[in-house]
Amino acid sequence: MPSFRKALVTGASSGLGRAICEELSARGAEVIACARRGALLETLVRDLEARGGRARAVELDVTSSAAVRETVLRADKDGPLDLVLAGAGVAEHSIQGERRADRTHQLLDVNLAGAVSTIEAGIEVLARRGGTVGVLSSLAGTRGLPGAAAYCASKAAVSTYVEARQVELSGHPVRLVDVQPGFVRTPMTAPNRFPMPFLMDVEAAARRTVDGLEAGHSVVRYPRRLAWPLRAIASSAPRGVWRRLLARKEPDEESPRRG
């Protein structure tokens, strides 16, 4: 498959989203980098241009469906897009204690509603001529994990949404790709204080992502050493067994707490 010519990426200011922009640019794509943090976007654009790439920064809050649609339509009008990637996402580190429901709604607004807005805007502009619409979900959407209820739910919902839309768009020229990374070394995972098996460098994850997008696979899961065992166990373990596998004993008062 040929490399992309022009790509719009949300969540581009840091982490895997930024690394994907760098990988796309290195492969010759013009990059429209979108995120809320304008200063970081401008730094990214300068870095890409210094390496000979073409890039533009657009400040965007994906929780505004109207703003997402307007941004995608405008970017396509300035020159046809052939990739729209919903990469914006937030983690769950602060969703504890009081007002948990409010924080969960905020996470879902970004990880689920924002992704859906980006997906549908991408489908709208690519429906006639074809192209690729991708979304960064996660292997965390495979089953519910303690300490990440909202995050797992958001990623599972996005994957289910994409699966249904893939069926609905069968025969259409738009390819929908669900990218499900495992643990990737980014600022989002840096605060984690639990084992992260097969933790990947962000550059390797970006290469896997873009390879899968270019190939047009319906689902891209990595690393395989984590993805397949996790799916096998998750699909076969009854809910009670799953709970026992993941149950964590609370430290007693005299034991040091990790934090």
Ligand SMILES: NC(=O)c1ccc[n+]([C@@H]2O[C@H](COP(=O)([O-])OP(=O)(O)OC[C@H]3O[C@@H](n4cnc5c(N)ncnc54)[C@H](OP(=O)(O)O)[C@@H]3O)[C@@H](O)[C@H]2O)c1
Contents of the next structure:
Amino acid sequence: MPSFRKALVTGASSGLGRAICEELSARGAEVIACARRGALLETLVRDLEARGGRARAVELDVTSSAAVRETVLRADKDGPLDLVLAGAGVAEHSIQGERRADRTHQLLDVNLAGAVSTIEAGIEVLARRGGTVGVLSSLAGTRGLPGAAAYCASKAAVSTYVEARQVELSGHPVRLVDVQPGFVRTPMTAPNRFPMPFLMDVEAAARRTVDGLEAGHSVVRYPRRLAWPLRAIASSAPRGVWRRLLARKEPDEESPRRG
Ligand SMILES: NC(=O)c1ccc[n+]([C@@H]2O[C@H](COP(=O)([O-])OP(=O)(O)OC[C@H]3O[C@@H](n4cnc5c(N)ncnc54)[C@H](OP(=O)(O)O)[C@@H]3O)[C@@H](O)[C@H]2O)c1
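Can I have the other form now, the form predicted in complex with this ligand, not the form predicted alone?
Then the entire complex follows, led off by the chain already shown.
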């Protein structure tokens, strides 16, 4: 028996979301793959079906909470979901432009509001019979990093949101899983020109994610070699120490590239 029978994944057209769909399908789950780029989703569906899997593509922009809810409810009505994963996300460099506040709002609309819409729609459909709701947050939410203020804030916020909801859901049949990857080789990190310690292949990251979702852990952090020092040292370093450690040499330069 597969541990998940039917999964809905947002951010499925690319990178980690796509690899997670492949991993879930290989483990026997039917996959509802959601993102905005329908052509990429159709390619994924064909690939999964060619390997004997069952999958369907649904075009979805997660910044519309109504569309997210409708998509999740409809997918569940067609056959019960047991996993909903909020994978859609954008990095700082994909929203460059003149007005920093506007760009930040755009990023938060996807990474925070979009994730919350997906999480809550998942909880709604799984409330009675139980199941798993996951979110792709990030180790980048541990501390604020220069060049990635909006991204780090979005991931810190989503993990804090999940932490609070996990308390509210204790004794509830829905398992809420906060997945915090480190650096993963995907189109999101491809433009990065700074060192990415312990950069992982996307297939390994997908396996770690699905293992964590199956286990139903509250928080899944990987790779351990990065997660552990971040938790032990970075998260407790005083602000002044953190600022001195990461102070940029050219403070006027805009080089927002981070995954
Ligand atoms: N790569 C890393 O190192 C890393 C590390 C930690 C966490 N993460 C997180 O993992 C997730 C996947 O990242 P990735 O590296 O795989 O990036 P990616 O290859 O750029 O994929 C991002 C995915 O999000 C989707 N997306 C973006 N905006 C959307 C919107 N408004 N509505 C629906 N879907 C949207 C994209 O699909 P469309 O453009 O087709 O809509 C795409 O499928 C993100 O949440 C990211 O923050 C990544």
